[in-house]
Amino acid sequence: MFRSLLFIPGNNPSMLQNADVFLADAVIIDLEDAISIKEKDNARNLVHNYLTTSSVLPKQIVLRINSIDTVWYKKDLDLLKTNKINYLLIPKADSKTIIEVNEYLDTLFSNNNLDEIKLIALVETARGITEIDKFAENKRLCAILLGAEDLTNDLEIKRSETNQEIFYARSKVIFACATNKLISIDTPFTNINDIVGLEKDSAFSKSLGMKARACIHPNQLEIVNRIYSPSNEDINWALEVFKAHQANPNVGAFQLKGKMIDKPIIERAKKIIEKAKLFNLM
């Protein structure tokens, strides 16, 4: 589970190095778009060391690897050996893509001794917008991210600060997830510089039922953190709902401070102390 997860690039050793001091719930090691072309190969280096000599990594570890129509989408998943990767991020997801990229990742597993991978599928084109209710079915996919900047290029429009032409596509991803079972991860907010706009978009995207969201700069994990966490109020109500339910097991609806509490309720009010312990905020 997670509410944030930042894009640390892969030719950036300082990044990498204090990769577990920073607030992110995971860290997404980019080999793709931070990368020039010329850099592929020493930033695939770089993070296989890393990896295999570093005394301390992060708690989740994604790696972002390039499309699988390049000629280094098989040397990035040779990463994979080193069992320190816990998910895949997969560029310019859609069917096509994530059906090739399992069967590649059935053969890698066949033929070495590699730790069960999950997918978090990277939605950022309007081909991947059009299938995602297939592909998300998938059984190793955990999560889908939004990628606004490559799919707002693909439509050929422009990103704005509003956000208002994403709304489509951000609830394509919450609507597929919720239906599936998988985290929506919304996209980054690309002005690292303005704090409350970060802070109003995040709102706004949890309102909507985004789970978490991807950061480009450590400044923005803590606004993150907070913002796709329960707050205390929703904990406080969470206990009140579950303290009550507990007292009355065999009802199926009761009051409390004069509102309906049913089974959809409380079930919310499970979810939402599950995130609590799970985040440490109890």
Partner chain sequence: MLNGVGREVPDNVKAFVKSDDFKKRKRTLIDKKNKQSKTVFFDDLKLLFDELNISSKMTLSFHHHLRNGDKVIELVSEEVQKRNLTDMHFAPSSIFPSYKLLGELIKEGNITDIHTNYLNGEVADLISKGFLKGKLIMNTHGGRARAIESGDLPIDVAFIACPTVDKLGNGHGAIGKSACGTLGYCISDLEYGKKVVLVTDNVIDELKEHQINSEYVDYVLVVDSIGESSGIVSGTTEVTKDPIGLKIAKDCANLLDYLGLIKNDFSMQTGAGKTSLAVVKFVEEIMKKNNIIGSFASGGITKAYVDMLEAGLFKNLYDVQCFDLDAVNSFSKNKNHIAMSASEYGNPFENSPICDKLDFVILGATEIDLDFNVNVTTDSMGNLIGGSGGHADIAYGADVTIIISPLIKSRIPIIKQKVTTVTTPGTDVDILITERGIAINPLRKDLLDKLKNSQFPIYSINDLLDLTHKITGVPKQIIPDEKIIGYVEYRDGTIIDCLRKINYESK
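Residue numbers count along the first chain shown, from 1. Since this is a predicted model, take the numbers as computed values, not measurements. Compared with the form predicted in complex with the partner chain:
In the two-part rigid description of the change between the two forms, Lys84 is assigned to the same part as Glu199.
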Contents of the next structure:
Amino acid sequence: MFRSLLFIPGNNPSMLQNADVFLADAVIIDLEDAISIKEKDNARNLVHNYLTTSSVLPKQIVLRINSIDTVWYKKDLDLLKTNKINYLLIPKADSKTIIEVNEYLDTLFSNNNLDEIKLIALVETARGITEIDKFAENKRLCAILLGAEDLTNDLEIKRSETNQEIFYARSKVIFACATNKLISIDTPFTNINDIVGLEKDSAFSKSLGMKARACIHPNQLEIVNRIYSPSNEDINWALEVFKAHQANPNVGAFQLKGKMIDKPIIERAKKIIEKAKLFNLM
Amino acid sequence: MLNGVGREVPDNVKAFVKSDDFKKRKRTLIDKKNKQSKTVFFDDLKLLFDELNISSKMTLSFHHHLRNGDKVIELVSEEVQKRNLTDMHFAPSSIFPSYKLLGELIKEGNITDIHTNYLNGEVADLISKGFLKGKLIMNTHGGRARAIESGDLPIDVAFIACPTVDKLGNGHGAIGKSACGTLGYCISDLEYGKKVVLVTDNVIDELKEHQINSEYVDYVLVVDSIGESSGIVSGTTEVTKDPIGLKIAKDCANLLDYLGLIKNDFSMQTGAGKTSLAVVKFVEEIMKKNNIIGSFASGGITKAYVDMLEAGLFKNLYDVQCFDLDAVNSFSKNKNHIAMSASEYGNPFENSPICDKLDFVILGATEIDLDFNVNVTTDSMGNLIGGSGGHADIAYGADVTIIISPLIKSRIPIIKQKVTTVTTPGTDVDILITERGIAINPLRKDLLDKLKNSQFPIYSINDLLDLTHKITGVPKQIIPDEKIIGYVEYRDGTIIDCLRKINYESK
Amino acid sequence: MKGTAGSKESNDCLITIESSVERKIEINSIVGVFFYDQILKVVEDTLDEQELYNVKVIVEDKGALDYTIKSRLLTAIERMREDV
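For comparison with the form predicted alone, would you give the structure of this protein in the form predicted in complex with the partner chain?
After this comes the whole thing, all chains and molecules, with the earlier chain placed first.
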């Protein structure tokens, strides 16, 4: 479960050695866009040695590998042998990409004695959005991250401050995630100096149904964590519902302060409590 | 013998015992000057030197209000060099990188002894390498005032850069083309120096108000320029963007809030760095949110505090020296932006100095050890890179002293078994805040108790050291050089540590 | 045959390796007084692992941690081996 995921360039020792200090729920170590073609080998070596020998690591580690049409992607996946990576972030995800990665992972896992891995699909192409309902059912998938920069490029449109142009894509991600019980992760807010804009846009994204947001600077984390956390109101409501349910566990539906409470609502309350506990909010 | 912080000091010096040991002693004051004659104006330094009969082995003092923009100390140094005076004792309240000529005079033996509160740049490097033939004494701001008023540091001639002087010889710091604001550090020099020279580049008919009273002023030297006032800017107006610094600052503000220290009528002081400024900003947010009005902020004052004063968040600012031009401007126009002398700021023998009224202070460190002793005088190799300034004064005075610092700077752990140089005794340091955890001085059971049920990441300082070593590896220990190049003098005049020539050998 | 990897950014190091008649290691580190031996050990151990004896290695260190030094050296070695 996440609220915030922080991108860290895989070739930057200063950032890596402090990756565990930042307030991100998960850290995305990037081997793809943040790394120039000449430095792919350097970054991979650094990430490998960091993961295997650093005495301090982030709680949850996501690795963004290079896309499957590159020569680096299989070498990147060798880093799974460190057994320190919790999630793989698959760039340019669409049906074909997800199938191919899965097949390669099947062989990799059967040939080596490795822990299973969860995937996060980075949807950043028109095809990815169009095919989202198909690959969202994939059993390794646990979350979908929207990549609006590349997507708008693909659509040959400009990003705007209102983010109106990504409304459809955001909605597609949210619906596909809700349908398949995945975590929807919103695209990073790219202007790192605009804290007010970040807060406003994140609040809107949350209201649509996004559950988390990727960040490109540590200074964005505090706001993102706050926005995507359940509010105190939510937590108190959930605790009341849960208490009332526990008092009469066998009653399917009951009233609380004049409102009907039934199984889906109890489930939602449980989810809020679980989140609140995980993120130390209670 | 070992002194009160476990440091080996020579038997012939007064060894540090503990920070409140001064209470056992009475204030010593030499006579203030009782000048009968009128103030005499000069426009030629050469003639003034002749008049004063400045000769070898004399003690000349200076203040550092123009900081890196000061030209007065260079001007005087030039004349010392021309006359080839030797074995001079210089007592500038601080030394900055622009004081280039001072370095030459040290190498050539014109200057053999120095008293100062802070130094960095070329002069610091030369002294670290052992070029000063006599000794370097590092004072605190309050301690320097005490040393001068007690006669421990007798001054033959005080050269006081003064932005505006009137025809009677009164002076003001916040008027004129070289305005630098308050003139807190030179007040003891003024009152107790055997001869006092105001050096100015702006003479006016009459000052309505003055900071410097002509009754102490023997001479005025009029020059083309006493300095660049843009050079006084030492504080920063920008909050740090470094995420580690911001995290530390945020934790610091939250901790202050949790401890109930941000309450009506509270008082505070911080350093002028970017991380300190971030703390100030976060404290400001908390004050606004909870409708808190503080009593005062003190120190070298920066724009951030001026803004808070003008927004009514603090009732007063006590300012020993302006850190930026906004502060200079505020001091000229705001009645509740009040000048204080170094003595009123931090002299242990002063009757209730400002430092004693502080609720909390936020300070930096180049090193801190397992006993919470702090070093801001040298780096881990022993190179001089700063000095106490007000560090030890306000750490003693404040109820809660907080050190903020990243745990690791370029692989070098900030926590040591023993600091290279003790500037401030650990008994006066209460909390260390780093990006990977917070340590509370075990002497502060009250704070530990208050924080028992909090969510702050509190560790023992030993645990933080172990954690650091797991990340960096254990650094080798430097073998100190035998040669003592000077002393760190605690505010009460006792020796808290020796300064040794640098040695790049390690074991 | 020569390979270079890393940078002179803080917490990083720049490593150059080339073939030589004997093993030579030169370390210039801003934290050398404290960590010279540790840096030397990382370099020697890595060269031993890679069975490289006749090489000259130059380390320009800006406070890199051991794993960073090892990584940069390994990349430099790979690049040297590709440099034919």
